[in-house]
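Next comes just one chain, in structure tokens: the form predicted alone.
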Amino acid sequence: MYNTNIMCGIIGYCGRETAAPVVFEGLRRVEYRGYDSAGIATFNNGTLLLCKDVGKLGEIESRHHLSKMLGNTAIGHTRWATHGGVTQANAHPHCDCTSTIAVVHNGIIDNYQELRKQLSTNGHRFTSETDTEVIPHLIEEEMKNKRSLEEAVLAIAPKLKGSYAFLAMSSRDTDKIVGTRKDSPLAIGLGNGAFFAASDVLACSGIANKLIPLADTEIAVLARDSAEFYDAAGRKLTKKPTNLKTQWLDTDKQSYDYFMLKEIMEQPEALEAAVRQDKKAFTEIAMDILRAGQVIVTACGTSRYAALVGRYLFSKVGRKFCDVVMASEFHYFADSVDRNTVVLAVSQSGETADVIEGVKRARDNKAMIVSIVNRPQSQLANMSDHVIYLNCGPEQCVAATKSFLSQLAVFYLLSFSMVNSFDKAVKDIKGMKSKVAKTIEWNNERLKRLSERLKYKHDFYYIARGINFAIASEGALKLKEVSYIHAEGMPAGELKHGTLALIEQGTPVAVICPNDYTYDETMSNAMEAKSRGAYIIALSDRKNQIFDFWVKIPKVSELLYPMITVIPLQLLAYHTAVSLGKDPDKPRNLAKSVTVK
């Protein structure tokens, strides 16, 4: 039996309209959270209707017409599994023995095997390999004792160990959805005469105008005309809604084939939006960083590479050393965190499980938490002493692009705020808008042609020095994510410590070598690779005869080169994926917001 770790999108709807089209549209908006299977459950004339299958949402719709299901109450799910088979049986929603209770779930029930064994002993029959399936069976047990759906959910929630956000509905009350959460996101949306529950604010875009985030262990009871909230003890709560920001309503590709290209092209505007920050707040945060005994930045993936650039900026500009710790490893260092520590937690979604776990440990040890996030109403933001928003709007491609550039801008602002130069930093970044646009204009078509030439190469290597090193790693990550080609980023000086043995005739080596203090040493390393047969792709504002392919970039200040050099690497990854027939928006085995550990 497999433990099925699920990172997914869930949505529920109660209202007077037909529910399935609304839920289907919500799932479409959050499909980037998981796309190996999907399903919807509704009630029609008191009967539970359930349809689910493997594949992308559009494929399932063409086979089963999910959006045509009848009924005014529905829950839906789009799944991404890290363990367990991608099968129709494992797809959500899941039901109880009587097929009268349906559940969709995001998270991991750590003690599901124990619960499953107990339920099986009591005669319950299981049809999937998932941990989720224990939830409807537990609810079934409670409702046998004449408990309402919300009473049953209140009773079983303490029995679940691990993380969860789930929605449940029962044929006993077909106009009701009950939801709860612990360590996984869930928010309630309010629209015109309708109520929604969703794991992602994007699911509610266009159909809700206000949001009420649930806190851990709280219960939401949605009906056609009301939404009620309770704490874990069953005491009624009063919760105030917040407005859904209009920038989160844009989830259209416009004229682009893929969100990834659209979001790359939006980066000049993203930079301008990133500097719309409060000077006083940035100065206060910068002073807290300077006064701290130690500063730790915790992040995963692309956000961690932004943090590595930030570490360099803090040191170079603010003369403040900080450490960058992978979020999945951070909680192992929690013993060294205390009230004299400032933790900067970086997460596009604000829901990354590894980041949140480390932040919880740091908070327990009285550290100050500063979060750098993009999504509104996120768990991470709610846990923080200070929140810095990226302001770049929804990013739907799994591979981060514009959010990375916005993170770089925020670190630049923070570092210059340490020396009371916030206004200078704002001016510098605004000046980068035209430079980023020029970089795209100069290189987009040329990199498209290069991708055709190199798309069948099995290995790519990316090298750089100093502040540019993190961009080499980020460029390699982008290529891996969307094209499935092996790529490795490293400090250029490390090339000869092992990796040079892997260079063969024609091996692509991307060299980030702007005409700055790193140029001469990086060129020496590029020459080492070329003499072994490497095909040199150079990102520079200075041409050199050893380049096999020159990616021309504008001349900028040395601290701003990362904002320029990352752009062509994003375009190279995108065009390589497309030329190979891959979907860059939905790379295999990956999902956007990793809410499981």
Ligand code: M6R
The other form holds:
Amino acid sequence: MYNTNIMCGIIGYCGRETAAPVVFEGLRRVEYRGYDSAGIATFNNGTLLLCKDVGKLGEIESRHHLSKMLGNTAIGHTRWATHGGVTQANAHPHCDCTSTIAVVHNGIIDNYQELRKQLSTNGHRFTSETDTEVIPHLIEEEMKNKRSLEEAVLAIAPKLKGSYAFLAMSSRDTDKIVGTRKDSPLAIGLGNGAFFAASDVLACSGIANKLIPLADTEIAVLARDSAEFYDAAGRKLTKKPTNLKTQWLDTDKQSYDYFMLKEIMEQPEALEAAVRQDKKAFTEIAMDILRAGQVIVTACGTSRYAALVGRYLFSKVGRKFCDVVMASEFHYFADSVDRNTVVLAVSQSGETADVIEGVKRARDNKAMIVSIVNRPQSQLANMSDHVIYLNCGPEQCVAATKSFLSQLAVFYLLSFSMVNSFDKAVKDIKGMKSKVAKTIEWNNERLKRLSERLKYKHDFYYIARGINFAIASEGALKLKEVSYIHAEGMPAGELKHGTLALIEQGTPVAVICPNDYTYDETMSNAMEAKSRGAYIIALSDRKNQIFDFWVKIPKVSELLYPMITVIPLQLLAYHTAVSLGKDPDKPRNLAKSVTVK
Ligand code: M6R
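Pass me the form predicted together with the ligand as well; I've looked at the form predicted alone already.
Complete assembly follows, chain above in first position.
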């Protein structure tokens, strides 16, 4: 038996319109959370209709016409499996023995084997290998005792160990959806005469204009004309909706072939949005960081590379040293976190399980938590003392691009706020808008041609020094995740300590060498690689005869180069993926929000 529904997208709709098209659209918007299989359940004239299959949403739609299902209440699911079969039986929704209760779930039920055993002993028949399937059967047991769907959900939730957000429907009340969550996201959206529940606000964008966050263990009961909320003890709660920002309504590719390119192109505007911050709040956070006994930044993947640039800025500008700890390793260091610690958690989604886990431990040890997030209403934001938003709007490509640039801008603002220079930092970043646009304009077509030439290479190396070192790592990560070509990024000085052994005739080495204090030393390292046959792709504002391919970048001040040097590397990764026929928005084996540890 396997856990097969680890990071997924769920959505439910109750309203006057036919539900399936709305749910299908919602699933399309959150498909980046998982794309192994998908399904929808609706009630039509009291009968449960269920359609699910393996494959991407578009493929399932063309085979089964999911979006044409009838009924005004529906739940849907798009799945990302870590292990176990990607099969139709394991796809969601899952039902009880009588096929009158349907459930979609995101998370892991840790004690599902035990529950399944008990339920099987009581005569329940299981049709999938998933942990999720215990939920409809548990609800079935409770509803046999004349409990309503919400009473049943309240009764079974304490029996579930692990993390979950799930939505349930029953033929007993076909206009109702009941949802609850623990350690997995679930937001409630309100639209015109309609209610939504979704694991991601993006699922509701364009259809909901207000949001209600649901706290851990709370229960939402959505009906055609009402939404009610209860705590775990069944006490009714009053909740205040908040407006959904208009930038979160834009979920179209517009004229672009892929979201990745659209999001790369949006970066000049993202910089402008990132500096729309409250100066006073920023300065206070910066002062808390300066006063702290220790500062630890925790993040994963691309967000961690932004943190590494931030570490450099904190030291250079604020003279404040901080450590950057990979979120999946952070809790192993929790013993040295105390009330004099500021933990800065960086996460585009605000839902990354490794980050959440570390932050929980840090909070238990009384550390101050400051988070830098993009997605509204995230778990991370909810558990932080201070939240800084990136404001760059929805990022739908699995590969992070514009959120990274926004994170760099926020770190720049924070570090200058440490020396009371918030306004200067805002001005600097605004000035970068045109430089980023220029970098794209100068290099987009040339990098497309370069990617055609290099796309069959097996290995790429990326080197840089100082503040750009993390950009080398970020460039390598981008190429790996969207084109599936092996790539490594490292400080240029490290190359000769081992990796140089891998350089052969024609091996591409991207050298990030702006004309600053690192130029000469980086050039020596590039020369060492070139002498062994490397093909040097150099990102610089100063030409050198050792370059085989020069990616010209504008001159900017030393601490701002990362905001420029990352751009050509994103473009190189994008064009390489596309010229290899890969879908850069949905790379194999990955998902946008990694909600498992
Ligand atoms: O949402 P987060 O920023 O917490 O996500 C962290 C990583 O999973 C993420 O940056 C991942 O590495 C991206 N796919 C990189 O493009």
